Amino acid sequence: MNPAADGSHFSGGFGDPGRDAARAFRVIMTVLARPGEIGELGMVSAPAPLSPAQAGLILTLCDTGTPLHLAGPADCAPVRDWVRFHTGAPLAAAGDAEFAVGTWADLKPLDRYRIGTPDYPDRSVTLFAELPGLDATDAVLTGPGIRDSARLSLPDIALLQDNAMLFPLGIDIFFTCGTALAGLPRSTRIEAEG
C-alpha cells in the first residue's frame, strides 16, 4: 500500500477536527482582536520547519479557495504535501497569496505581497511569521482592541510602522514561536519602547 493512501504519511491534523478547529479559531480571532495578547495553539504538528502554531493557522484558515505562499525552507516537499493533504490550499507566488508562511526573515520583503486596494482593502495577504521568541515586552501597541496600551516583542519596528501607515490597506500578521501566537492587525499603532 502507498504510505500516503491511508493518510498515515500525513499525520498531524486535528485529532478531533470539529472541536479542535473551533478552539483554534477562537484563539486565532482572540489574538487578532486583542493585539499584544499571546495565545497558545499547540494541538497540531506538521513537518519541519512549520511550528505547531503555524500548522494550526494553516489548518484553521486555509482551504481550497485560499492561495498559500510557502517562503524559504517552508517551501519543501513534506510541507507542500502536508498542506495539500490537510487543506487542499493551492500553493502560490508571494504576490498572488492570501496567506504566506515562513520565518519573519524569509517572508521579507513585504512589498512583494498584496496590500488590498482602496475599493477592496480586504484583498491583502496575512502572514504567519515564525520568530525565535515571542513575549509581551518591547514595542508599545495602541489602537483598536487595546485598552490603553500593550507590549509585544516585534522585529523590524520601522517596517511594521510603515505597514500600519498604509491603513486601511496593508498586511495583517500572526507572529508565532513554537506554540505561541500573537496577532498584529494593520490597524495597530506601534512605537518603539523608549
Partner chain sequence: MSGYNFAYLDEDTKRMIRRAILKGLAVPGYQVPFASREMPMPYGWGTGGVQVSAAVLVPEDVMKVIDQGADDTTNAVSIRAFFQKTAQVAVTEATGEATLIQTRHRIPERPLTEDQILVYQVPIPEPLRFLEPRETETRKMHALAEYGLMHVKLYEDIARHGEIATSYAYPVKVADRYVMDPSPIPKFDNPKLESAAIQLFGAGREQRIYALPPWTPAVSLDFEDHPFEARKAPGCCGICGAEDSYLDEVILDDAGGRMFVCSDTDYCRSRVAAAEDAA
Given for the second form:
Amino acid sequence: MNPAADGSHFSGGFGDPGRDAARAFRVIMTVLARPGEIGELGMVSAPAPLSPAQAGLILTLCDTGTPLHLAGPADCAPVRDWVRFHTGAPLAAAGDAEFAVGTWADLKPLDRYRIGTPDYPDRSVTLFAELPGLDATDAVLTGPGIRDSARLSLPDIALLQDNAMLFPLGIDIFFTCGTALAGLPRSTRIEAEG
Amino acid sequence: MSGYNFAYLDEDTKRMIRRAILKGLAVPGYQVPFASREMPMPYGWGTGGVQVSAAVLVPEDVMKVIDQGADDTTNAVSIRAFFQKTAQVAVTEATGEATLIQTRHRIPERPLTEDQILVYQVPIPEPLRFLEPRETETRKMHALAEYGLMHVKLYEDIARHGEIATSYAYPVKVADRYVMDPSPIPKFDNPKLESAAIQLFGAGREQRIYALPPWTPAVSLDFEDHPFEARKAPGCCGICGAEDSYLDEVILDDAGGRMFVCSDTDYCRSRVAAAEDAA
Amino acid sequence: MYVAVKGGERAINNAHAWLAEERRGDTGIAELSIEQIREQLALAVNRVMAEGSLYDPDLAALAIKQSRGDLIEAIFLIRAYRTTLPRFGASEPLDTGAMDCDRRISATFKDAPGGQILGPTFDYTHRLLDFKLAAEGGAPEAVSEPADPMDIPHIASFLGAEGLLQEEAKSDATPRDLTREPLSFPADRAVRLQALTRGDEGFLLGLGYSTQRGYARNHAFVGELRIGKVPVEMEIPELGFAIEIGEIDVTECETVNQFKGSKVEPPQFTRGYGLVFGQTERKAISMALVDRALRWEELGEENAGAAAQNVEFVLSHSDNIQATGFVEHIKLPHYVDFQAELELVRRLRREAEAAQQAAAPDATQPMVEEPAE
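Now that you have shown the form predicted alone, what about the form predicted in complex with its partner chain?
Next comes the full complex, and the chain you just saw is listed first.
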C-alpha cells in the first residue's frame, strides 16, 4: 500500500496550522452549539470522495489518539494515505471509532457505533456525514442551543429521533455538503416538518 | 513570545481540549474529563479557563478578562497579558466589544450576545463534591440522575436558617438532566446563565470541561415553598448609582465607614460615561 | 470620594522587579552558577527532576536558582516547561537489574550475591554541624577501586525462585499515560505508580509513615534499595531496533511484605515498589510503602479505612503542583463570594434578632452568639 505517487496525500492541509485550525474549530464549535445554523468550512481539501468540510473536520479534530472509521467509498487508498499523513489517526472499525466519516447513507446503520456509557456519556462517536444538500428547512429542531426553534434539512428523521431518545447517551453528528457544515448534537429534539 | 505555538498550547493539546468542548456542548452540564496540562500559571489561578480560551481563541478575537467582575484585578491583568503575548489578540475592557470573555466569579451585567463566548474559571466542577468527596460515587449519582443528596442538603439549610444558605456556586439543573456547578458566581448571577452566548467552563486542576449552549435551560434548584431568589446587598452603587448591579463592599475608614460599588467595573464606567454625555 | 483601585499591571511589574532583586540577594556575594547547584545541591536537583517528571539536571538546577530554592516552585517551573515539549516516542522499559549500582543494600539478608554496597549515604553520619564547611569544604576524595563487573541480581529474585514472593503479573501492554489522559478511577497499578513517583515527597513520607504506625500496617522490610545508573533505550522506527540514548540515575526500592495467603494462594510475601529519578531514597521507600498499602483490594486484605489504602484520596492529593496551587489560591480575590456570604449572614442575623425581639419585646440586648464549642 504505497502512498499516491503524485504526492496528493501531502496536499490539502492547513496553511498556518495554529491559526487556521483555530478558525476551523470556531466554525465547528459554533454549529454544534447552535443546531440549525449552517457554517462554512472550506479552507482545506482531501482526496475524493471527502468534501472540504469533512476534510476540515478531520484535520481539526483527529490525531493519533482518535480512532477514525472510513465508511464506504471513503475507505480508499488516497483517503487512507491522506489521513495517515496529516493526522496519524488510527483507522478503526465502526464500533471502535471516536470519529467516522462518509456519506450519511454509508455511515448507517447507527447501532454500530459507540454511544457512551451512563458513567461516561462522552465515550461516544461523532459522525462527519455528507449529504446531497443542506439548508435551514424541513425538520423542526428544539433544545439546547436553540432559542425557540430552528430548521434543518435532515435525512432519516425517525433514526435521528431514536438517537435523541438516548440522551444523555447517543451520537453527535456533523452534517456536511461541500463546504457547508451543520451540527446535530444528541441533545436536539427533532420533529418532522410541522 | 517566540518558540511557543499560537495561543501557547501545542496543537495536540488544543485538539484534545476542543474535542472535550464539543462533548460538553453536546451533553450540556456533563463534566467531560480532559488531560489538563500544567500551565505557566498555578492551578487555582484559572488554568482551566486559560486552556479553554487558548483552544477557542482565533486571531480575530477581541478578548476581555475579568476577575470579581473587574478588568483591573491583578490576575485578570496577568491572564490578559498572557493572551496578548501568546495569541496577539486585541483586548478590551468593554463588555460589548469583546468576542471572548474569560471570567472568574462573575457574569457581566450587560446581557451577552450571540456573537460572544464566555469562558469560566472553575475551581471545583463537581456540585456534589462537598456532599460526597468520592469521585467514583458522584459519577454514579450523575449517571443515575440521583440528586436526592443535594435536595436534602438544601432542605437542611431551610430547616436551620429558614432559607437556603448557599450564596454562591449555587447549583443549577441543566436541560432537565445534569446538576451543574455554575462556578463560584454569586447566586445573583444565576438567572444570567440562560444566555445568547456560548458558555464554557474549564477546571484545570480537576481536569474537567463542561458547557452551556445558548439558551440552554439552567434552573437554580429550589423548593415550591422556598423559591430561588437572586440576591445582592441592598442599596445602589456609590459611584454610578446603579440599583440593578451586583455590589462590592469597600471599607473606607476604621470608623466603620463603608460604601458599595459595582463589582462589574465596565458596567459602572459605562454608566458614568453615559451620565456625563447626557449632562 | 472613593476612587477604585487601579494599576494592577504596574503593581505586577513592580512586584516582579522586586522579586528579581531579592532572588539575587546581596550583589557583594558571588552569584550561584547552574553548575554549582547541579554539583553541590545534587539532592535538591534530584527531587526537582523526580517530581517535575523531567530528567535534566541542568534545567532542574536552573529552576532551583530561579525559584530562590523553593523546591515546589522549581518543580512547577519544570512541569510547565515539560508539558510544552514535543514527544518523540517512549523508551523501552528500564532494566534496573542491569544497574551500575552506587548503593545497594538489603535489610532482609545479611549478604547476597553482589554484596551490600553502602554508597554515598548519610545513614551513619553523626548529624553534627561541620563548621569546617562554613569556611571552605576543600575537595575531599574518597578511596576508589575499579568497579567489579559482577552483575548484581535483585534480592527479590532469590525469594521468587523459591516461590516465596508473589509473582507480579507481566504485561507488554502500553500503560495509560497520566500526563496525557485524565486521571480516572479505578486506577490500575501502572497509573498509581506514575502518580506516586511524581508525587510530593512529604505527602508520601507522611502516608508511608502512617502505614508503619498502624493505619493499614503491612509489615514492610526493605528487601532491596539500589541507586545507580541505568541505560535508557529507545526503539527507532527507522532502524527497527532499540538503541541506547543515554543513562540516568534512579533509586529503586522493593519492600517485602507479609501476606497470610488466601484460599487460592499459599502463604507468600508480597511487595511494594518504588522507582524514582535520581538519588531519592526517602521518596522511593515511602513510595513502596504506599504502593503496597494501595494494593489491599487486589491482595484480598481488609480495608482498614486508612488514608494510605484509599486510591482516590492518595492519587487526588499527591501532586504538589495541584495542591500548592489550590491551597494558595485562596489568597486571590474572593470578594464577590465573600460579599454574598456577608449579605446572607447579615440578613439571617437581622431575621433572628427580629424574631427574638418579637418573642421578648422588652429585651434590648443584641443577639448573643452561641459560645464556640
